[in-house]
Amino acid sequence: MNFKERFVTAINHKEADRVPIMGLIVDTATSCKVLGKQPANILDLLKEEGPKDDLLAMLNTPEVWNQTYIDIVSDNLEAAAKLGYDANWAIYTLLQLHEDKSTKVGFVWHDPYGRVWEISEDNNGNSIINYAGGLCGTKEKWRAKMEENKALFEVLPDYAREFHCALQQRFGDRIYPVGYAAPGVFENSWQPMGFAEFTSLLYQDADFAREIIAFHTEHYLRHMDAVLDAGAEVVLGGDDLGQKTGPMLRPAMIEEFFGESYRKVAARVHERGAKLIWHSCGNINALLELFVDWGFDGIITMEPTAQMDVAQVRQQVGHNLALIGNLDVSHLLVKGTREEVEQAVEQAIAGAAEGGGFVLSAAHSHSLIDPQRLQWMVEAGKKYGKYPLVR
């Protein structure tokens, strides 16, 4: 059985030859360590006057960005294949550099939806970015930004389609690139405004909130179509709906404002003959029944530090959802011992893999994850994940 057959079999709740193993590698720091490459630090280039201007001109040209980004994600997939994964997620995004003197490095990224992404470094000098806020804090600013980027929203699905098709061409015979349509409707709705600003609309101006949600639902459906056009049998969607202690909004409110959007997304994927796996960080135990009702076919990550226990999730949802996850990335895959990694893999497989429907993976990705521990995870997965499982 090859990597794709193994992965798709598991998502369909059947036992393959063994439990598939999926990578969530997205950081260049991780892929460079695996491949023995020296990561390029954009901050070093931005400090030099001449290269800075050239870099801004190049990266803010979509064609240059798209090719550069395909190469970056190709390294992620190359690293995942080298580690022995069956699959790795692949996420298209478009960012542009803007000068911002209020930040430490003097530059930030902007995305088409109106987010600001702050650039910084980790303890090893790797360049990282984090969501820092939005540019659309009022109704007027949001409408102006959407109008300003109207032409860009028309071509973004085309860029995403080219990205996913290119990766499928490059890696389709070596590893399964699982296309991920992101960001999702919830994140696209609140992050460009700010959480407090958007959630106040749900109470004070629900009609405008629904206007925002409808806009992003329509765009997201086009983005998902672009991912599906690469020939995917399994696709990822996602929204971070949880925080460490529970959902970011009351489940009833999420259902009221976003439920129909999610049903439309699931229906579109199913109409195209594919399965939809949904990513959400945080404690989403209270949302699992909604995920089933919305038509999702599975969930990915299940943070153990947010009280997401994969065995308990399996007990709660049975085989209504395929489960992908959930090895800890706060300690286990950063500093854990080999014995700790093996034990966590064995427990995850014992708790969720009976009858298929389980894919082993890390709970997320960041620059401090240790590739040696990822290798231990893969080796343990192949050791303990052979079907029939030994109880």
Given for the second form:
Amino acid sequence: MNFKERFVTAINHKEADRVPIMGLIVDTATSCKVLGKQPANILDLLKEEGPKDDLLAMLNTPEVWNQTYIDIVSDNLEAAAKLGYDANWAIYTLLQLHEDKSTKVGFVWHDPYGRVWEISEDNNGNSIINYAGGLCGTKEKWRAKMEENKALFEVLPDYAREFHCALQQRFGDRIYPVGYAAPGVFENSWQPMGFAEFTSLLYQDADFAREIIAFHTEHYLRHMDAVLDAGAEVVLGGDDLGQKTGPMLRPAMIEEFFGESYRKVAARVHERGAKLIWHSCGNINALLELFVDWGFDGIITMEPTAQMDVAQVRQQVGHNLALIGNLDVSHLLVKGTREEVEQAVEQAIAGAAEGGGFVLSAAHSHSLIDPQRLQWMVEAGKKYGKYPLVR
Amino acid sequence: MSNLDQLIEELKRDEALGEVELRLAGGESVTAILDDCRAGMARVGELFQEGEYFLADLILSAEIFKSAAALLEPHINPEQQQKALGKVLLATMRGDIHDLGKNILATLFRVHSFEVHDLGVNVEPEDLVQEVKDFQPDFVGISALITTSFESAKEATDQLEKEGLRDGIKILVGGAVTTPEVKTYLGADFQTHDATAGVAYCVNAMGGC
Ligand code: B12
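Having seen the form predicted alone, the form predicted in complex with the partner chain:
Starting with the chain above, the whole complex follows.
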């Protein structure tokens, strides 16, 4: 059985030869360590003396951006394959570089939805980008930004399709790149405005909130179609709907505002004969029944630091959801001992892998996750994950 | 009898702000109106802890409070101006951009009459140390949601120690991924996953109730 068959079999709640193993973003720091290489650091270019107009014009040419971006993602997938994963996230993103004197670096990235991404350095000296707020704090600004970026929204699905097809070609014989239409409708709605600004709309200007959600749902379906066009059997979607103690919004409010949107997405994926795995961090125990109702086929991260317990979730939802997770990234995969990693893997498999429907993975990615610990996770997954499971 | 606290508890923003304006127009004291706002906020906090209310509710109540405070601000005459209970410096350190919890915390401190200086996210250790010198806070609150920021927080607390600035302040650390071990690692005085508990700690430390 190859990596893809193993992964797809598990998502279909059947026992493969063993439990598959999946990677998430694979942080640049992690992939550099795994591959033993130093990536080109954009900060070096930006710090150089002199005008940057040419650099900006070059990086903001879609062809250059798409090529640069696919090379970065390819390194991540290469590292994931080297770690022995069966599958890994693959997200397409379209960013444009803008001058911004208010930041240390003097430049930021903007995405078509109206987010600002700041550029900084991680603990290993790699340049990283992080969401740093939005450009759409008011109704007028949001409408103006969506109008301004109309052309980008038009081409984004085409670029995404090319990206996912190219990855299938590059990696199809080594690892399964699971196309991820990200970010989801909730995050695309709130992040360009701000959390307080957007969630206040849900209470005070429901019509405008619905306008935003409808706009993003429409676009999201086109993005998802593009991912599916690359021949995917399993795709990913996601929105962080939880925080440490529970859902971000009242579950009834999530249903009221986002239920229809999520149902449409799941229905589209199913129409195209694929399965939809949903990524959400935080404590989403109170949303699991809704996930099943919307038509989601699985969930990924199952964050242990937010009381997500794979065995308990399996009991709660049975085989209505495939579960992907959930090794801790606060301590275990940063500084845990080999015994601790083995034990966590054994426990997760014992709790959720009977009858298939379980994929082993870290609960997220960040720059201090240690490749050695990931290696231990993979080895333990292969050791304890062989079907039939030994009780 | 006013129902301002009730309106805030029920998250009725426009009605609550209307009530504030009405009571101001009726000549009521700013302190009495603020006390009712605080009572409403406290009730929202309790409902959040009980699992009845969710993050968005908590954030909306904070927004209502901020708007009410802005309406009250011009009516505070300098003699009536309450002295701040204490000074709080807040930061999310380098490597971390999560700020929803820190922003709620900042509002809760303001609700309890603390003077707050919020340095924002991705803060360099040396910037925090400099601000301790300039602002001279009683408390430094570090919000940490990602493991990568513990190192930069440690650089800051070590530097405070080295420069002899540590003794005069209490350091609090909070945020979803913090643990008692992180408190020990940073040599902090208090650790929590609950903003209300953090504020209560500071109120107590200032001899309030
Ligand atoms: C929302 C979110 C995001 C948003 C952040 C938006 C923003 N502006 O804040 C986005 C999507 C951008 C994001 C990005 C990332 N995230 Co994130 N995110 C979350 C999530 C789901 C919720 C955090 C949140 O806002 N909670 C709501 C607030 C209200 O809760 P809180 O912060 O805990 O605050 C409460 C208390 O703790 C307290 N408090 C907070 N601070 C302080 C301070 C003091 C002094 C006191 C007294 C109290 C106090 O007050 C609040 C109310 O009581 C968490 C999951 C989780 N378990 O929390 C992951 C999580 C924090 N993210 C995580 C990661 C890894 C990332 C990324 C690196 C992912 C990636 N690879 O790209 C990025 C980059 C982030 C970076 N460099 O900082 C991991 C961190 C893991 C770890 N151990 O390090 C988490 C835990 C998810 C997981 N699966 O493990 N994230």
